[in-house]
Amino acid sequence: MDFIDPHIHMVSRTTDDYETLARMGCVAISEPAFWAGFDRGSADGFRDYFEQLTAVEPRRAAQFGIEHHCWLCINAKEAENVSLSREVISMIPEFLDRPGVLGIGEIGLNKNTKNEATIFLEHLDLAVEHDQLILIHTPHLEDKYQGTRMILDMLCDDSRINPDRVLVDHVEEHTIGEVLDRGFWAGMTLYPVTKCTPDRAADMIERFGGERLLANSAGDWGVSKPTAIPDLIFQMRRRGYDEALIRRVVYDNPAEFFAKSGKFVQPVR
């Protein structure tokens, strides 16, 4: 089956994961920016980054067939920096009208600090400008619960915002009703070990069903796995799931919401 996954960080991985991907139906992905397994120094570091982002991993994908689309941002784990955070956001517009550009992502809360939630209006603010797109980084184990509630909080207290324009992403058990009932789309991230296991996010669909649900491997500096979508495609037809909604949380749902972005453009195989 072919399938998206609507969140990989890819410079963190082998060209090898590239082939394996696309060995396995990986048709496209989309990548959004995010720490570099350290803390930038300055904004021309961003520079570099989104020039690989939005010029180098898009050829590097292109060699086995998968699109490679991404979005800009400076994360929540440096955001810490206010003064850098707003050199970088001023520098993004430069990029955003390049091809695979998506979006503002993946923004959100690390440690739920005044600083992350100022940086993250921020970044609102320049979505809100631009027209774009919105991916949603919620914070890790114990900060997960109260930083999504700040986070859904903020986006809905924004007159501005329409849900139907935000994914938010690494949803778990205890904060995917909410994403979901507030009109958001929700993103399930597999990880072998934190976060979401393949047969987790199986639980999850079969309690919430398909509507605006997607699933990713994030595939990043961490303990991750890129073929993670592959693992949960595998689960979900061990428990018997019709076909038709596995292809609706792997491919027909990131494909809809990409698609808003006016920019993202179904593979043809």
Given for the second form:
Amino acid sequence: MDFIDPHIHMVSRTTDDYETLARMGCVAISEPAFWAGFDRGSADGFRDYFEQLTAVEPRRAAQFGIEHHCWLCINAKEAENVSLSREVISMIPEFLDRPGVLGIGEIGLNKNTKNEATIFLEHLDLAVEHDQLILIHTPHLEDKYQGTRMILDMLCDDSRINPDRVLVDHVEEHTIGEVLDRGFWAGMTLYPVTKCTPDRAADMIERFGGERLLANSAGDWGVSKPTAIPDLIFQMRRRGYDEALIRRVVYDNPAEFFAKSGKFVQPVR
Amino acid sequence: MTSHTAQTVLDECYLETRAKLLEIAAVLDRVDRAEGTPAPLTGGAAARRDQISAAIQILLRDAPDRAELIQQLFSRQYDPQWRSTFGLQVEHAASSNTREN
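Previous: the form predicted on its own; requested now: the form predicted in complex with its partner chain:
Entire complex below, previous chain first.
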């Protein structure tokens, strides 16, 4: 089955991973800007990173027939440095018109601090001013519930934000309901140990249905599995799910959400 | 949505669940055997051990949302007044979709 991985950090993966993804049915990916595993020292470091996301990775993906899209921001972890964050945010508009840029992301919270919230709000301003889609990172482990509630507060308190243009990622059992109830799109991340397994993702689909629900691998430089979406497809088929529902979660929903950017290239077979 | 019966689900998951329970039992045994025991755990270690015990109690409940309850158990509390704590004002306030918490 063709699938789209709506959240994967290919800058951290090998070219072999692109080939494996293509062989397993991946036709498109979107790559949010994220933490490189170390704090970057200058805005120029981000300029190079955005160049990589918007120019280098699309070429690497194209070798295997995969459409590459991306999101731009300074991530929540480095947002603790407010002055650097503001420098980066002021530079982002230079890149927004490039092909494949779907919006602002993955913005959010990490340890749920005041500085992170401040920079999150400034990213929202940027997205609104430039009419961009928004991709949200929710915190890990014990910080997830608190951080997700804070993020939803900030989004819902802002009259300019249309929930239908926001994807809240890394939802789990204790956060998915509120994200969907408030009208946002929700992403389940199939990431070993710290997030969600294919089995639990299938459980959430059983509980909440397939509307506005996506699945991703969030493959990156950590322990992660870029081919996690085929694992979910396998699990759903094993449970006897209708093929249309499976396709909705792994292809139709990401395609529908990304199309709102006006820049999503529908993969051609 | 699922086309499987409860018996089918249990049949398919039984061995895997058994293995996971054994892993938990083995971890708890390892904690008990570790250097420094039988002195009681203190501080963060004691709190984490208590959380694991509380999670096991949740497993025994006759409730449909055990996974969500365990997630809540391992979560920090949400403070609806966090904005005033941080001194962050609401700009561009939404009257229609602002939610009282």
